[in-house]
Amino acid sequence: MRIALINENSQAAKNNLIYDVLCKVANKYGDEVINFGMFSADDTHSLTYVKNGLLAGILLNTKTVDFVVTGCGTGEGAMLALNSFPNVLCGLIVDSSDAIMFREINDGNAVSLPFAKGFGWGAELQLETIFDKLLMTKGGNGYPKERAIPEKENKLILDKVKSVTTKDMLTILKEIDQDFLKSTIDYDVFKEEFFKNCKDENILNYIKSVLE
């Protein structure tokens, strides 16, 4: 699995901390992390929590990468920008049962974790159990047990209805203001993994054409 790591301004600081964490847990299962910055306070290139949700939206409709991890100083902000976007379902995660039931019960593809609230002596131990619990699961097992088959039924239904809420990520990237586009996607790691790994054609043309 590539998991995308990716930190808004506020706490762009943490990048480093949160990035080393995420690694020891993924290379612990075989998956791969893509630090996609903020990498730091002083980062040239500035990302708001809503340019969060438009690169997580992005990255996950055309499966540049299969999980994004991100998050604010609450966790709420990102996560309701994420889940602003078709095709992307992203839990706010505060703690590692959290995590565990996320995963097993709504089988989303996108968590937010809130880095500046409650975030002190022994964060790092705290991030890694979450972690462990985000990825030693494939997803979508159900949770309790006896819970597991109306479990994924409602997954079904709640994917099938947000398919009809939202707009498809191409028509969504063509409506967007545009300079809010090219302004969240102008910068390198994003240029080189998305051109490397996008499997969308058609977005990745469209992309393309934004940043020439």
Second form
Number of protein chains: 2
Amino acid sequence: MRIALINENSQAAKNNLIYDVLCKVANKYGDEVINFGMFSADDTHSLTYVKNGLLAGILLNTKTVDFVVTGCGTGEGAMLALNSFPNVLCGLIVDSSDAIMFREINDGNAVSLPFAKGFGWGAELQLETIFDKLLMTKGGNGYPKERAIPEKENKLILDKVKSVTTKDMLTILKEIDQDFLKSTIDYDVFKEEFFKNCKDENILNYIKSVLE
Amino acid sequence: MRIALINENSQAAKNNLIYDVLCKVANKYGDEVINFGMFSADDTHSLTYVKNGLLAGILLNTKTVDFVVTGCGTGEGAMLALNSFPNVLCGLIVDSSDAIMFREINDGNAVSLPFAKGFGWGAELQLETIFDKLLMTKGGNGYPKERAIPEKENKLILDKVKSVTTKDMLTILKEIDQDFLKSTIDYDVFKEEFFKNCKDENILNYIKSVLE
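Right, and the form predicted in complex with another copy of the chain of this protein, after the form predicted on its own?
Below is the entire complex, every chain and molecule, led by the chain shown above.
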């Protein structure tokens, strides 16, 4: 699958490290990683955790990518921002058992990690284990396995409830502060990846008009 | 403040323990805890984590309560369900530093805890520390303190974004599966607390009509 890595400003300096570990694991499973930045602490295209949420909302709702890896200092802000959007289920993942259980029970399409809290010596080893457990499965197999049926039922009920509680992505893009939208998406990697891989023509046309 | 405790079916047996610890800490700070169940593993009014989300959405949007404490096995399911609703920002809280940082940085109105994962010997001691850190502050003071202004700004931007991405609660209540809604709210504690403390007349009237 195609995985977006999105870092916000406070932990932007760790983008290279996270990208390298994520690529190493993704290669093992035949997944592709696209780095949406921020690429460094002095990257001029600044992303806040709220902007990470908006980017993830666009990328997932248009199937530009299949999965998003994001985070912030504690992981909470990015998690809250991503979960504000339709068709995004973002777990907060602190260790490898979170990774396994989130994929098998909750079967979401995004994860937020703490890139400052608890991120000390050997953090890259912990990251590699987490990413390995995230990507080793296609998700939704249940944990424990004998609970797979009710767990899947609840996941589908949650999807249905969320389709009622949230607006559709095109409406959101039209109603959201247009300067905030433009300042989030107006940079090279986003434009390259989005216009090449977006599967939703209406959203594609709208985004095009915003960037003109 | 008024705090709702909401447990789902898989960890319902721990409701008494969690309620006792939460009350002990809440008493210290002059807060009130209302136990919305499930009260035990064989409680006949069953709540799934998705139903926890719906209950929290109603209780917070009508100011029936000010804060919600919930959870499930890992905390992820209840967190996802609560965050699907407007005006709900639910953190996933695993330890006391999560509690402090979530309150001071993210300033949310709900927390979801893992009541199975990592819930071993001394879990009630860990719970007490978490609840203490959650309730000792009114929230939003920043962590570290010198980051308070940008952190508050991002919180307000997230609130604004979420007000665009989600529908209003009354619309959600009208559009959601009505059997699912009724089966979630049709029990004594909810009806007593809601009809006594709900601050939204339109939602109150709608809920009344659903329960008739």
